[in-house]
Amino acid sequence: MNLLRTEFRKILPYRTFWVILGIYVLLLLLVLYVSRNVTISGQSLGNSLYEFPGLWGRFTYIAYFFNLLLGILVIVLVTDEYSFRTIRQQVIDGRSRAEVVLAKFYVVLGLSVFSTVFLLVLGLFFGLFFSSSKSFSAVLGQIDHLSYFFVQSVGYMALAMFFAFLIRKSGLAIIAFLAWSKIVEPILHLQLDDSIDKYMPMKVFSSLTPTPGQEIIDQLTTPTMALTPAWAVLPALGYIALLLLGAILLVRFKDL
C-alpha cells in the first residue's frame, strides 16, 4: 500500500496521465454508443447490442482494443521516470530495484480495476436503459466476461511495462509495444502450427474476449483455434507473472 500510494502522489498531478485516462474514458464511451448504428448483413444491430446478458461478451470485445491506449499510459509513465532520473533516485533512497518495478505493476493493476469498474458502470447504465430483460439473472449472466477482461487488461499493460523498463525511450517503447502486438506476432502465428499458436501470448490474451457471435461464423469459415475464455486464464497468468519477472530481472542487472 505504500508503494501504491507513493505512485499515486506521482501521478496524480501528472496532465499527461489525466490527458490520456480521458481520451480512453471518452473514446470508449463514444464507440459503445455510436456502435448501435453498424450495420451487419443490412440490418443495423440497434438496441440489441445492450441486450443482456450478452452485452457482456459484446462490450468487453469492444473495450479489448482500446487496452492498446493503457498501455501506451503505462509506457509514459515507466519512460518519464527514466527521462527524470526518479527510479535512480527511488533506489538511492532506500527502494530496492524489485520495489521499483512492483510500485509499477501496482499502478498497472490499479488502472486495470479502473477500467473494468467503469466498463461494469457502462453495461449497466446501456442494459437497463436500453436492454428488454432487466431481471437479475439477466442482468448477472454472463458478467463472467468482465473477470476475464480484467486479467487481458493486466495482461497488455504488463506487456508494456516490460517494454518500457526494457527500451526506457518512450517512443521507441510505444513502436516496439505495438510492432509487437500487431505485426510480429500476427506474422508468428502464420507460421506456426495452431496448436502451438492458440498459446502465444496476444493470442492468449484476445481469447480472454473473444469475438461475439465467433461459433457461427466458424461453421460458415474455417473453424478459429484459440482458447477459450476460461482455459486461457492461466496461462494468460503465467505470462503476466513471467513479464513481471522479466521487467525485475532489466532493472537489477542494468544500469539506472
Contents of the next structure:
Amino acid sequence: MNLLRTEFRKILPYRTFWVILGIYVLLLLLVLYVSRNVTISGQSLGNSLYEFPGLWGRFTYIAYFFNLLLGILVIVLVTDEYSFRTIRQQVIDGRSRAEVVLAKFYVVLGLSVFSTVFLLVLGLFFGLFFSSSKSFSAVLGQIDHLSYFFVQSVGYMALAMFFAFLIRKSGLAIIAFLAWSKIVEPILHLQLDDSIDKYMPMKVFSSLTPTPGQEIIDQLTTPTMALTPAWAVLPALGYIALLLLGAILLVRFKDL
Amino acid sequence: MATVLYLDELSKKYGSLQAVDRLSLQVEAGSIYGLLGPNGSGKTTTLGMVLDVVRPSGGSFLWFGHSISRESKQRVGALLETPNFYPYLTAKRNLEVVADTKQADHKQINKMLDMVGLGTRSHTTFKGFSLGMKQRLALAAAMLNDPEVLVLDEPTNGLDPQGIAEVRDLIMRIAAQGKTIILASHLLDEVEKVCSHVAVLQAGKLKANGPVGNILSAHDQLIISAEELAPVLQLLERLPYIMQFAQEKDYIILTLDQGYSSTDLNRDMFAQGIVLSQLLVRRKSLEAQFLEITQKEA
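Could the form predicted in complex with the partner chain be given as well, to go with the form predicted on its own?
Then the entire complex follows, led off by the chain already shown.
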C-alpha cells in the first residue's frame, strides 16, 4: 500500500492525468446520454437503453470502448518514468524492479475501481431517471456485469502497461498497443479457427462485455463461438497474471 | 579501514563495444574516490552497474562486503548522470517521493532543502529550476536519509563557474562530515581539488589508481635562472636528486625526484655561493599528466 501512496503523490498534481481522465469522464457521459437518439432500423433506441436490468450489459458494452483512453493514460504514466529517468532513480534508491512494476499495476487496479464505480453511478443515475422498472430486483438483477467490466478494465490496462514497459517510448507504445488490439489480433482472429481465437487476449477481454442482444443475433445467424462472460473470467485473469509477470521480467533483465 | 565498495573484474559489453573491461578496484571508508576519464571511458557505466541499473556482463561487486540489497542501497545516496525528478512536481513534493522510496524521515526534507540553499524555492516546480538548482536538489535527495556513502556522477557538468563553486563547496562540506564519496568526473582539476584517491579510466580499462598525490602531481617542474648559468649547470650535474634538466635560452627547466622540493635546491645553490635570480615552481599541467598516464600503457 505504500507503493500506491507514492504513486498518488506523483499522479495527483499531474495535469496530463486529469486531462485524460476528464476526457474519459466527459465522453462516456456524453455518449451514454446521446445514444438514446441512435436509430436502429427506423426505430429510435430511446429510453429502452436505460431499462433495468439490461442497462448494465448495455452500459458495460459501451464503456468498454472508452477503456482505450485509460489504456493510453497507463502508457503515459509508465513511459514518463523512463523519459524522466525516475525509474532509474527509484531502483538506485532502493526499490526492487518488481516493486516498480507492481506500483504501476496498483495504479491499473485503482483506475479500474474508478471506472467501475463511475459506471455504477452513471447506471444508477440514468436508470433511476429513465427506467420504467425500478424494483430492487430489476436494479440489481444483472449488476454482475459490472464485475466482468472490472476484470476487463484490469486486463485491458495490464496489456497497455505491458506494451509501455516493453517499448518505453510513449508514442511508439501507444501505436503498438492500438495496432495489437485493433488490427493485429482481429486479423489473427480471421485467420484462426474460432475454437482457438476465442482464447486470444483481446477476444477474451471483449467476451466479458458481449454485444447486447447477442442471443437474438445468434438465433438468426451462425452463433458466435465467443466465451460467455462467466467463462471468460478465468482466462482473463490468466492473461492479467501473464502480462504482469512479463512486465516484471522485462524490467528485471534489461538495463534501465 | 573498512572497504566500502569492492569491484572484481567488472565488465560490460554493449554489442561489440567493451564499455568496461575487467575493472577491479576498491574504495575505502572515508576516502573521496575519483573516477577520472574522458567522456565515453566507462565511468557512468561502471557507476550504473554498482548502482543496480545496468546489468554487468561479467565480474562482480560488493557493497560493505555483501552483494547489493535494499539495506545496502539505503546506506548509499547516488545521482547518476542527470538529476532525475518529475518535472511537474515541486522540489518539496519530489523529495517526498524520494523519501517514500528510501523510507526516510519526511522531517528531513526541509532540512536538506535548506542545506543545499533551496529552502525558499521548495514550492517551485522542478522544470522551473536552473541546471545548478537541479543539481543541488539531486544532492539534497541523495543526502535525504543521511547515507554513509555518496555516489556522484559528473556533479558539476554543465554548470556555470558559480554553480561549479557552489556544488564543489557542498561536496567538501559533506566530505567533512566523514562520509565516503565516489565521484566520477572528466575534469582533472576537479578530481585534484576534491579527491583523496583516484582511478584513471580509458576506454573501459583501469590505467592507474591510488592516492591523488601519487598519481596526478608526482613530479613538479622548476624553472631557475641566475646571472651566470655555467656554474649552475655544473652543480646540477652533481646534485643526486635532480631527475633531469635542460637549458632554455636564459633559464633552466628541471625536474626533482620525489620527496625533494625547491627549498632543497635553493639551499644547495646558496651553499655553493650561487644566488638564483629566479626560482619558479611550475606544476606540470594536469592535461599533460593525464595524457602521460593514458598513453603509458596504451
